[in-house]
Amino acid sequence: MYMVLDYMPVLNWPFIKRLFLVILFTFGVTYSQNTPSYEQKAVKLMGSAFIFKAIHEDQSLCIESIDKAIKEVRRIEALISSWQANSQTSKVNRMAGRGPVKVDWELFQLIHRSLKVSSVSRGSFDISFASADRIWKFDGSMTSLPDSESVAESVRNIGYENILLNFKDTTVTLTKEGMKIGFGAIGKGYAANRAKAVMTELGIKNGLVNAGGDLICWGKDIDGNDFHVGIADPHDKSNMLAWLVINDLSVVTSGDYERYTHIDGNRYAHIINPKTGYPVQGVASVSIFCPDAELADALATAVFVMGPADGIKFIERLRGIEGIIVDDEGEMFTSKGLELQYYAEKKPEAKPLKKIGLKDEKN
């Protein structure tokens, strides 16, 4: 200390002040560069509103990751769309009952995973439900119910057992003429998974993709906290039934409010029971919580078809899966491993939130 005091008179104080200011400025620049910023973009893809959110210190990386994620979703749409005549899916449908169609390994694997969910759910989820889209329209054009014979005919063309896969040649065969596959109940979830993969590969460790209600998030939100997710009241979408805190998880909700039609005073939603050919009745919404958005998407449809009683039993048998079912009377059913926090004021800041805990094992 005495040596320092003795040396102080010879120090160049103007220089020290300038150096001190430079250090402060440099520290300030470094701090600002390390402060997370985010980019968010909404765009219509696959017939739905997609929202992408990237959080990172490098704003240009956020922009780049979102742009590439959008490009990836468009690529997937071109592959799986049954509406685009030149897609591989459309070719498979055109060849129904006529022979096998060679497809890319990516599409082949998506169909293979779809068939696994069909088997586990005993046909409550079935990509060949698309055969029914010839008789059911939910765009406002239907003014009367289809006749029972037409519905019965559509059911005869539904059946995942009649989708044959050849792993050696990566071919897909629809064995019955009139069959048709569609990925409306799993495609957006797959796209959300792929969008996340693209963003994380670029270095986005915190982000969110909302694929028209198929939501997947990872890391932390911009405020450093876990993401807040509201479960909408299917009878009043502006009202939240509950708020949850999630991290590295997917939340997918299927609801009868998404697409529907009114005929003779009755409301018919777009989710078709593949076993009957008719729209599902008695269920207003199903929310599935799962690490994988694709699986959550498929399971949400399967549980919707099963209904509250069988749906909850089904969820309880699955490992790492939780769910909420709201029936058409407004009653809520939840799986045992799901922690919920309800709010009288319907605000996430009203009281401490609970975080979703997924059990490692299910009996």
Ligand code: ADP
The other form holds:
Amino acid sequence: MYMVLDYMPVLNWPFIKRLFLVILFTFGVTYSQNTPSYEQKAVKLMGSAFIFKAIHEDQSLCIESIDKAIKEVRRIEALISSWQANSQTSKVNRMAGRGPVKVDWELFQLIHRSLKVSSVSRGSFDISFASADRIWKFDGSMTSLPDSESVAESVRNIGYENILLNFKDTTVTLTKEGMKIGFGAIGKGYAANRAKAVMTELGIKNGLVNAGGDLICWGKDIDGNDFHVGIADPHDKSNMLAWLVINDLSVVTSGDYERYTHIDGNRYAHIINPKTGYPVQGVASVSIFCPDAELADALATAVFVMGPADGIKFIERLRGIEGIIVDDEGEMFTSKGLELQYYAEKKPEAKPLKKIGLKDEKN
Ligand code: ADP
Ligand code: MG
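Show the form predicted in complex with the ligand, please, because up to now only the form predicted on its own has appeared in this conversation.
Now the full complex is given, and it begins with the chain already shown.
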């Protein structure tokens, strides 16, 4: 598990005060005269709803830090997107089977870290899954399954071992024509980490970034308490299955409730099993808890592919990482460290939920 050591190794479970269950609400806060000011902004970025929260006595610093974090996420999107034709990733994809492409060190490293997660997860997480996204659409437009030959063809083009990295000249080669890479399962986590870094470098010691379900928080919430993070029931998003009181932690959920398609009465999530080329069935959501949002993001997808039994075993082998899996039937599986915490603590008092609007942010 070298990869995990490369990331932030120690998950400080004492910081997770209480648990209930699956994501994405930051709870509203009560003001008192002594509390520092804060700024909170919801923006659509990377095709998802991002929420930034900066807490600091200097309100203008809060605003500035969020603006810079938003710019940073846009910069990352332009670099790693496989949708934008001019991105370096698209160039790598266009050159599949034709030769190496020189990329920025930043993208090179992101691919390198992605390959490490692939290796640790034995290919459950694989950025070259993307050859399958040519035949699967999760926007409701598909009415029948793709034919088995197209699925088999896409599987032939999946394989992280066919992504070659040359450290001397930072080139990336996809060795087979038809291969394609995509960062859908790791890019938002990376963006969340970077947004946090930009904000903390500016002096924001308390804050939160929620990158479309990939949440990272640091320090304390506006009322001086730890952050409250609700984990939504994947079968009824308005119902919280559990909630956490956390600081300095990332909570990432991969769920089939955001993007899926129904074909012939079956429900298919947008996560592809790289070994079969078919979308995963049977899992409703996976939440991963660890200090690093990028790692949590990638692992949530990997565990989704593994399913509850293998997924929990996998999480338990990783130091500093905990998780919750909810299957199709609503059954919940938790890793041991989390379970202990869950039973050790009491339910936190409910706080009013603060609703914030979402708007498309113009430059
Ligand atoms: P979400 O986007 O809901 O946060 P994930 O982080 O699990 O969920 O990312 C799912 C996305 O990752 C898919 O939409 C697709 O772009 C990509 N993906 C699908 N299957 C895999 C896989 N096996 N390995 C890596 N990326 C994948
Ligand atoms: Mg993910």
